[in-house]
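Let's start with one chain on its own, the form predicted on its own, as structure tokens.
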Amino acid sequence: MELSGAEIFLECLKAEKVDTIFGYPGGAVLFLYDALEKAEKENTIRHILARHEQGAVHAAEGYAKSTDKPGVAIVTSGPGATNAVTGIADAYMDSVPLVVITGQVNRDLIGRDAFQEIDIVGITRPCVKHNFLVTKLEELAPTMKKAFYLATSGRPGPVLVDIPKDLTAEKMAKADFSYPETITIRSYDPTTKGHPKQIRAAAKLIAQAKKPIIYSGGGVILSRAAEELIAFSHELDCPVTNTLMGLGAYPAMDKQFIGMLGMHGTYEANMAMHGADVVIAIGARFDDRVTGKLSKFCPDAKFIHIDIDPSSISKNVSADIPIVGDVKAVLPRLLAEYCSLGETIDANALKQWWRQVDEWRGQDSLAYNQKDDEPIMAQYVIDTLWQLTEGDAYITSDVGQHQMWAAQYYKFNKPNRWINSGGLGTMGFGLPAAMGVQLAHPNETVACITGDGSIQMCIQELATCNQYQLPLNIINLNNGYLGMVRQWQEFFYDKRYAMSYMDALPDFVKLAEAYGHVGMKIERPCDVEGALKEALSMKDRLVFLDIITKPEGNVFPMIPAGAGQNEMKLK
């Protein structure tokens, strides 16, 4: 009995447990494909043809990022490869545990311009966690269990492994083949438990805080570390901030929550974060986002900092106190350190602390005012979908005011359920990261919030949705323009608006009925609820929601570049 490259990679794969994979065939992955149809034959890994290989990697995150497992996406070499790379980047940047399988030439053509070709292993080395080149054989399996163990430990992220085509076809005898059941790497040790002596120095300084502030990003949902927030916050009582990718971390319905902070974060939380004499970083890498300018971010704040990548501690911003560990195991040893000292936070100093983030809340800083006569108000369609999914809803964006607006108004009160790109700020990334979230989640409500220029980078993924009879909900608030594009430039170029004006859009109605879909289009305020409930209450069809929205609506609050936290525009 004899194994092929191609049986021992589909061999890999079952013994991590993939159920899923997604991808786009070529020359050069055929023998894997010829492999995995068999699988889909057995009922043991199912294949998603994506339409385009950035696509599939999207799908990849999206099916990532709602789970607790690594997405896996194959493609095959040359264009295959490269048009992965932004769906490899993004996932880099947003700390995603994925797979990426790439086909290449036969090994005696490498390096001589073969039809196909690419260096895809030069090419996404500054945008991976790792990446292979199989060579051998006999190195198939070992670097399998490799990139699988990189790219969910530690910090998270994409792991590349590059088989060239002729090695999926050789062969080698079934008794030499094992799959390593662990797998140790020399120079690859993840800290995961914190120093003794920072996790105590941290909570000496959190007692002796007078305006403390807990500030937490998306290490706390990919550490899974939701509950030992939720209690390490109640025993501080002291008020808590999500960055973007951090939302739902933390419940929002919870009374300590202030909202997002950032760029378009509330009034509440960025005046919070510069006014704190303590601020408590968990999981969170300090990104320009977040800060504003580094010279004016948080004045008078000492700063603890939990994270499990050293590299990202005093990255941006100097730790005080920095502590090197996983967030789920650090978090309950720094609780039940604070609560063994025997002194707590001074109960008058908090109470003040809060008097004043009240009155920084009484700004309401969210506000809007939808008025029956005049254009639809995106803020009022999400906020329409929040109360109708009575926020239970798995909600994936694309990058724009929409997103902006989804972060603000879609009220997250559990992990997992906020799907976006953050720190690559992806186009492109909505729809097919809801494919990605719907296969995970069949029987759970998905939603995609788009706009008219986000959506058309991948809406070719339509037809994807269709073949796998994907209900998911498009939401397509289309304001005629690339609608940031457009608020940076009345803010910041005297409102010469150059090139950010769609001129050109497609029905959208027609476009989704052409690929299978239920369409529809809304224009009036007064049409809003109804059509939402109407698209949720399709359990079966996918429904795209044209909806068209006040063109020069702006996101407020707003920190414009170069600016502190205190420097917000409200309006």
Second form
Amino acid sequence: MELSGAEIFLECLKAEKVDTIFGYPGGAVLFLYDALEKAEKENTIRHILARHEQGAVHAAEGYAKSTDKPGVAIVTSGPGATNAVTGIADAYMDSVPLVVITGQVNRDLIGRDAFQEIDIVGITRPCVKHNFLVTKLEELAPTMKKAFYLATSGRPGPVLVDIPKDLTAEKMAKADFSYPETITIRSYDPTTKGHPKQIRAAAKLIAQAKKPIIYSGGGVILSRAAEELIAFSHELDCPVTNTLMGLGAYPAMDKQFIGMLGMHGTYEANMAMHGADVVIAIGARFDDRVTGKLSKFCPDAKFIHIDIDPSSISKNVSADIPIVGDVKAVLPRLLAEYCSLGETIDANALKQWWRQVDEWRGQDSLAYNQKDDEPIMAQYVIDTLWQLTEGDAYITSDVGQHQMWAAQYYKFNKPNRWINSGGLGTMGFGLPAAMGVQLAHPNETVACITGDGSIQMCIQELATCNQYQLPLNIINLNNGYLGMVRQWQEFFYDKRYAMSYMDALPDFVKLAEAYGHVGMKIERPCDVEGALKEALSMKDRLVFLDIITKPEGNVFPMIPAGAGQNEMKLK
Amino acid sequence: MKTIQRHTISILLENESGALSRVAGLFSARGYNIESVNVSMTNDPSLSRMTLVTCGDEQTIEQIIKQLNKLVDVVKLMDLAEHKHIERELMMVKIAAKNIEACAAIKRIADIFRARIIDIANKTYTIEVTGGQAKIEAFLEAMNDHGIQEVVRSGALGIVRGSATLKVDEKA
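Please move on to the form predicted together with the partner chain, as the form predicted on its own is already shown.
To see the whole picture, the full complex is given below, headed by that same chain.
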């Protein structure tokens, strides 16, 4: 009995318990697709045919971000592979566990500018956790094992495996094949536990704090440590702020939660960071959208920084107490250490700190006023969506104003519900990501909050949604502008709106219908709630809501570039 | 004021295609300096040894080391600036030897630097010099008057003094 490379590939996927793979076929992956066809027949692995390789990779990201499994995508060589690069880079920036398989030309053609040949290993080197070109059939299975191990362990990330076509046709004796159960990579051994001495030092610093704050990020979600974060925060009883990527890790409805921080964070979150004396950064990376101008960032604070990636620590902001480790492992230890100290945060100081934070909260920086006779405000749409879904839907977004509004007004109480492109800021992410989420959670409500600019970047995926009957709710906040670009032009470029007006927009209702979906156009505030209810009630249809919103709405609060956290523009 | 310091970093790399490019790509992508880099195989065929000379302030060097460690192909590394160590560089230079006097002068300078003439041709001496960066540069300066035709340098190689070694731990 013999196995071909393609059959071995399939066995590897099965061994990794892959149930869904996103992709697009082409010449170099024909043998692999032949094997996938077999898997489809025996009902082991379902292949989802995207309409563009970028869509396939974003869908795999959505699948991974909303579950505890890695996303898997397969594309062909050359243009298939280069089209996947944006998705791979997106996954790299947001630490999404992904295994991407690319076809490659036959081994004897590599380097000869063969048809659809591209050095994808070279192209993706700066935006993958690691990548491989498989050159020998006996290396295929161990390489696949390494790819899944690397993608899902430590700080997760995308791993690319480039497989030449002739290798997928080559055969070896079945007896010689076995999928390794474990694998060790001598140069790779992520630290997870956290150093006890550092944990003790951190506990002591916390106990002496008068104005502590917890600043937690996407690392908490990746580490599945929401429960640990909640327990830790409740014990400290201090304010908690989340980054864009961390939303949902701490329940938005909890009284200690003071909202998202950063450029478009709440007034209270940014003021509290600015005023804090001890900042406990948990799985967050001090991104420039969070810190604003570094020299003005948290002037009085000492920093405790917990992160599994040592290179994230002291990269932008120097940590006073670095703790390298997995948040899920470190937090319970830190909590235990703190509780055993015999001293806790001074209750009076904490009370005063809360009085101050509550005063900032009183600003109500996210207040908005939707009037009946004025254009629809995006804030109102998202607020209504949040209420109608009781904060329990899976929300994906694209990039721009609608993304910030979604982050501000949809109050996430659970992790893995907020699926967006934070680091790379990839327009076009939302729709395909929502497909991945819906495929992973067929019975849940999935809404894609998007804009008239972003939605057109991967609009072709509406066909995929039709093929697989994905009942997404697409909420297109249509203001006729690239809204965030327009906002910056209004504030910083003397209202010269260079190329930010989206002229010649399609009729989105007809477009949705052309793809076999339900389309609705909403133009008055009084119709928003009804339309959302109707869309949400159609459990077996994709509904595309084209909501015509205020053309010149702006996202507030805002920390202008170069300003400090205490210098927010509130309107 | 941040003080910029020169650091020599020794790296054991997986001997795989692309490994060198991952290190070089890291430096260009993140805007770090490379003063010199040398890479070659070791007695263990699965490993290459790289000696990389870079410069930066303390924070930058810390990031460089963390980022290097993050590369899956980097097995182990050592910042030689933290240890007593020896650095050597090999240089080969072609120098114009116009006449008998020049030949004698070049030979004399070469002897002073314990350099070796490894090839001669009509009006050209090819000289090999080994030493630390300062010696190499002093030699070039001394030869400047004679018309340097071509210079090829290996970049620094470094090793720690004493019995300490940079090697992969054998796991039981």
